[in-house]
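Consider the single chain below, provided in structure tokens and representing the form predicted on its own.
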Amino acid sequence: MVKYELLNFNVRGNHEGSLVALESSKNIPFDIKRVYYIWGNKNDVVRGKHAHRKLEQVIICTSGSCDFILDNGTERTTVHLNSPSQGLYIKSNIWREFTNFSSDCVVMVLASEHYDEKDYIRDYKTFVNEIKSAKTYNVNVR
């Protein structure tokens, strides 16, 4: 089973509008190192096609909507988003794609490393050769 935790935000909010707050380590479940925000894409445009041996994300669908392809190497699901009060939580090893992109969308993505481009793990034969090397030898994969 491809591991994903979907986390639903407290909205507080009233005729005027609606908020939604983030805190490291309360609502999001690791220290905030990094954010970036992605928008623009067409509909059929897939984003993403990497993995991460270390980073963790959560990822929130501010407007709009798109689905989320996550791959474990083994299986496959497929999520959707559509909602600024719900964020998709990524941990490490796990393939990610997205796609589906409403024209409206705009993804918010919340890192808990800085950038490292040694982190990624860019091609798809490689990243199931890692989990397999990694199951093999009894590392700790999440």
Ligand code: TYD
The other form holds:
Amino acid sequence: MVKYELLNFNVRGNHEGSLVALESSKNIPFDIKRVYYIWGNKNDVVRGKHAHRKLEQVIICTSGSCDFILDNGTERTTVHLNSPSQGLYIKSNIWREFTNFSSDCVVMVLASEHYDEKDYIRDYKTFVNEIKSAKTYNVNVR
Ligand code: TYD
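How about the form predicted together with thymidine-5'-diphosphate (TYD), since we already have the form predicted on its own?
Following is the full complex, with the preceding chain placed first.
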């Protein structure tokens, strides 16, 4: 099973509009050090194609919709995001690709660390090898 969580945020609002508040270590399960957002992607473009060694992220589709393909090295699952009141929480060592962007899609990402290229695994084979050696290490230390 690919590990991820869908966080459902409390929405304050009425017929005039809606509001979601995101707070470090409250409804976001880490201290937020960085926020970035992505928009204007063509429908069939595939972004991401990497994993992180340490980083945790909450990913929110604040407008429109898109698909997140998550992969733990042995299994893959697709999560469709289409609500600003939902956050996809992923920890380290998950390969991710995102695609199928609606024309109005804006993806906002909250991250637990500042940008660090050394935290990226950008090659799928390297990712699978790192997962395998981490599993071997865990088995041997028990
Ligand atoms: P990248 O993570 O490769 O984008 P995606 O996975 O969404 O396709 O980042 C694209 C470029 O932006 C790359 O040159 C690194 C840079 N970047 C930053 O400078 N800071 C950041 O916080 C992020 C996420 C990317």
